[in-house]
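One chain is shown next in structure tokens, namely the form predicted alone.
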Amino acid sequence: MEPGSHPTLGFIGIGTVGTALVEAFAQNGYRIVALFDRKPASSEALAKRLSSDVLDADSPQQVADQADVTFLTVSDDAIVSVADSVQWSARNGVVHCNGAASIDLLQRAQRQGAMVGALHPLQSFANVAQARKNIPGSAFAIEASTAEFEQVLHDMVDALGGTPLSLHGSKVLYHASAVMASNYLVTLLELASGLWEHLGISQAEGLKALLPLVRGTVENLEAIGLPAALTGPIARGDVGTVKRHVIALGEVAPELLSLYKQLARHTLPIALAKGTIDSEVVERLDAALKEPRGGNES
């Protein structure tokens, strides 16, 4: 398996991530030779869309026997059991796509001589169509058992138009960071848009109104970075507005007040670093966030 060349690929697990990666690799010069899914209809339909040469395999072993590199795009909890069910050899590369786990999940395959790796797209895969659209430009976290196989994975990411990241340190922290930036953004917007119902406007309409604001914030982050992209009452040192937020939330949504205050406190050092407020204003804002005028939260 030479870096720079295109190994043949097989996939075990044809869900959203598996399907999106299969189609992305196929569109960028990689030959997909075999697919397997525990729901045969999934692998059969995708195989037919790709080419008559793609094997709709009867077992994970058949995929490993056909492909130079086999991707395990199964659920996180199934990676070890599926990998351990296959007999691997030195001609195999095997890759999982779990964002929080290391290549240690593939220890048995490595002991059998296979090169093992992890390739995690740092992207939100809500559905296949959106995932295909989002892959170019995305970062991919890479781990590999050998420098040679790491380069093979780097080449794959390059072919997809992504940015390869070789991780050093805790992969769990990397994944926690991703969850905070992506998954919990959805949670924040669910909570924020829910407040609009107190204004006589539906949550769906509230979300629609908030999304351009979110896009603008993301564009600011991309264009000018941290801390310059921070705006709003904390960045302005608007103590009165923050006090009014605390009072209003305490009255109509006390269950959100603690979260609001925690986020505000974490925003204080960002505003200080931006240089739009000084330490005296930070103290006044912090005092406003400690005032017990928000109902159930103190």
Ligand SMILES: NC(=O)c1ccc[n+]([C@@H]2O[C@H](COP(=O)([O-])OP(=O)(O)OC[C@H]3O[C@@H](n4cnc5c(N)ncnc54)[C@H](OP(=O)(O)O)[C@@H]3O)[C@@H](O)[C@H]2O)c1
Second form
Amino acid sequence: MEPGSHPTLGFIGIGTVGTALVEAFAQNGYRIVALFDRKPASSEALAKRLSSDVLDADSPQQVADQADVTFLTVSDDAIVSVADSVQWSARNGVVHCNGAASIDLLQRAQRQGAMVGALHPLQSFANVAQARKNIPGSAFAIEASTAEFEQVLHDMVDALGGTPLSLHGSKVLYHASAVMASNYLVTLLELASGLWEHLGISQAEGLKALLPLVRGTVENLEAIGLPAALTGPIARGDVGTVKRHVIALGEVAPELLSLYKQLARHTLPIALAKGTIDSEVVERLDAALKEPRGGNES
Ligand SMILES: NC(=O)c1ccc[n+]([C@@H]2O[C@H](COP(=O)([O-])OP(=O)(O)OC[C@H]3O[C@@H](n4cnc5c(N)ncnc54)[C@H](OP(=O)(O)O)[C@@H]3O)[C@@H](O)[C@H]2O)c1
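Next up, the form predicted together with the named molecule in place of the form predicted alone?
Let us now look at the entire complex, which starts with that chain.
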């Protein structure tokens, strides 16, 4: 790897993340030299789309032999076995994209002399088109075995229009945070939009109506942050409204009641920090949330 020049890249695992990163790097000045996937059709199709110079490799080893930096964009559980199936050397850089694991997964490659790293896009790659759209502006967590390789990964993130974020050691909490903010938001919206069926409106229509609210909330979080972005009955101290929610959910969707109450309880300190309710209102809200049907307050 020449300092200051872009390393050549190879990818093993041509799924959603592999395809999106290959396309994004190719469009931003990096040369992709080899691709491999256990389904040959995946790597063959992408190699053809890129250029005739890209090797549609027959094995992970061929990718490692061609590329300065090899990305292991296979599923999390396959990273160690794929990495350990390759003979690496000091001319290799090896990177995985698992957000919950450190570079320890690549210990064997490191022992063989390779520089190892982890590059995790803090973004939801639901499909390639959405991923390509969302990559610019996303944070990317970076960990590397050497300062030199960390700089190589920083430069890659800069080229993609992302924001590098240096993380060292255990990344499990970082990943749990990402899952809460992204995956469980999807879960929350599935549950929230499902309630619209009780209003005689389809879940799809409900989701469509809720999305501008979600977008507005995210924009508020971006513009004014926490706790200022909190609105709603808990921020206002409307105990009666919260009680009516509890009663209504208890009647039509009792399976959601404990989740609603848990989230409401976690919202109390946010409202207190915002300063729109005082501790006396917090106590009344808390009491309403402890009652099976919201307490006696109207
Ligand atoms: N999706 C996201 O939002 C996201 C975000 C950040 C980071 N990541 C990380 O990115 C990595 C890839 O995730 P992904 O969502 O792109 O997964 P994916 O769409 O399932 O792609 C993984 C690809 O690797 C192939 N593969 C699996 N085992 C292999 C092996 N032993 N040898 C060769 N190819 C193999 C898979 O083939 P099959 O289809 O046959 O299994 C598939 O084509 C993971 O480490 C993940 O944690 C994902």
